[in-house]
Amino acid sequence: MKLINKIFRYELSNVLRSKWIIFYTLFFLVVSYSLFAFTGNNSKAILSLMNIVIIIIPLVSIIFGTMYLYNSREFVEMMLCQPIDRKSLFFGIYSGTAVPLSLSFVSGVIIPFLLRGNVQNQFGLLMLLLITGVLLTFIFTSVSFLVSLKNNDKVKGLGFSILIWLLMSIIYDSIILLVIYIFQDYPVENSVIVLSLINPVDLGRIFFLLKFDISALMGYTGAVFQKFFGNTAGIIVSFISLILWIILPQFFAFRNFKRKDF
């Protein structure tokens, strides 16, 4: 554990100095401050932020994580020459990548909220937004590590990462609508729930919007999810599913890391 903490602290300081992390923080600072300053209703501002979060966070996390691991290959090779076990090295690098991204997002949203938002009335809603963003950060960092370790070629790995983001963030809903249209004469509610569980972006949106009890903004999958589970159970199921989405890609990435010949 001490070794993981040492590697984590090194990676944390290294990543926080990156100009991309600074830009990432400034992006959320500017967008959040603008929404809280120029939107009369803080709930609407947080809803607007959520629409940005479910697109930007997966994109930045998967691309940054993929490129960072590729660029850290020489560091990994050097560390493996030392008496360091691969588990400590892997989780040190992983946490040192995901945590700075999460901190950048959290600070970029919470500072404008404290300056312009109604802290007492909307703080719980903001916490739900921050939890969703942090979960998506850890999920897509796990996916990025899995992609990087599966592909030795940097260009191919980056291409796969962008394809995964496009599939989960943009194309996936169209696929679900196509499935619903083709099988409209059959009961597809259970299948839709399964389909929503295998897309973390959809799960993140459902997890957040169930708090609002507004099915219209959740899309078809969210409405079915709410109808099947209800609000409280739906939030619990979606949260557990998001945690599993962190663990499973991380597990397969670590298994590849242990077997990989650097």
The other form holds:
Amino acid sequence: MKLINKIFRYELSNVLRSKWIIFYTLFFLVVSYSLFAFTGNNSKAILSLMNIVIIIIPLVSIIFGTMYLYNSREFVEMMLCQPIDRKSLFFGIYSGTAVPLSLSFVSGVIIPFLLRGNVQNQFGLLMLLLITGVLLTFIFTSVSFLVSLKNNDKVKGLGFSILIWLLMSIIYDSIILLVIYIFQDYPVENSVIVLSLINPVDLGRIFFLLKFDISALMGYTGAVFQKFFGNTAGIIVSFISLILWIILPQFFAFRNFKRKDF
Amino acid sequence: MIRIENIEKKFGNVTALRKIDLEIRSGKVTAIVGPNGSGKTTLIKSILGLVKPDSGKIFVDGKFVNGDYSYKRHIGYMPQIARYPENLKVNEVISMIKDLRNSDSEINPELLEAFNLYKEMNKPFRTLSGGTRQKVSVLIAFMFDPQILIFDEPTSGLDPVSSSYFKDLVRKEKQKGKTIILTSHIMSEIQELSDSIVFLLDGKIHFHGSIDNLLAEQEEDKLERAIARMMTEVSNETYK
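What would the structure be for the form predicted in complex with the partner chain, rather than the form predicted alone?
After this comes the whole thing, all chains and molecules, with the earlier chain placed first.
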């Protein structure tokens, strides 16, 4: 545990020095400030933010995580020559990447909210947005670690990461629609639920919108989800699935890391 | 003492080590020689746990390598290609390693002086030349006064002054009774420093013994010729 902490601290100081993280924070600062300042209705601003969060966070987390792990190869090699176990090293690097990414998202949203938002009424909603964003950050960092440990070639790994993001954020919805269209004569609701559990981006959206209770924005999967589980159970199921999405890729990435030759 | 039992390692289709058994004794300098790609670095990295062998066991001072990692505390390693986080300064990396090891060992100022590294300590690694990186590696390898020292082609990037200083250091450490492993392509260096020699080819040990034995066996008086002769002999055998 002590070792993980130490490695986490080195990583944190290293990542926080990176230009990308600063851009990332600035991006959220500017976007959320303008949304909170120029939209009279705060819940609308949070909804718009949600739509941005659901696209941007997976993209940035997966690309940053992939590149970062490739660039840390020297660091990993150097560390492994020291009395360190691979477990502490892996989880130290993982948390050292996911935590600063989350911090920069959270601070980029919460500062404008405290300045211009409706703190009294919308605080709970904002918290939900922050939780969704942080979960997505951890999930896509996990996935990015798995990708970059599985591929020794940097270009291939990066390509894979972008493909995964495209698939989950953009193509997946069309696939679901296609499935529903093709099988419209059959009861497909249950299969659609399974399909939405497979995609963390969808899950994040459902998780957030179930609380919001705007079924028009939930899309087909969200609506089916609500019908099937109801609001509270739906939130619990989607939350657990999101956590599983953090743990599973991380588990496979770690298994790979343990056996890897450096 | 390092004991290697039946180590085997494949990288895809390439077999890097084939059923290697080896015992490296303390208080001696053991040189591992062999052509490029013969498995020297893989063998060293297996001892350090950087490479995971497919089968076989390694014991360092009686401790099984694949379980406990604390044995690395007693190893100083200088890699063939010194790779460090490019954005960090030399000082930062050194204090990081010190912190990890919970040690308050200081860098030997004599070493800093001899390698002329004072100016370089505050520079990030990306600005350092290959030779300077190697010197930093020497610094780190010796810093914690480890019982086992492993050098992978240590003098390949060093200038003559630093290189001869390095050799003196190795001799001193040997007199202190440390286990030293060394790989090199410079035979004069090996003849000068080492007590016993391990000849590796295609992942197999073809000779392990003292230099004198090797010279007598091959009826040569220069190590370079003896090794070259052994190499051609072995490859002739495999082609037959």
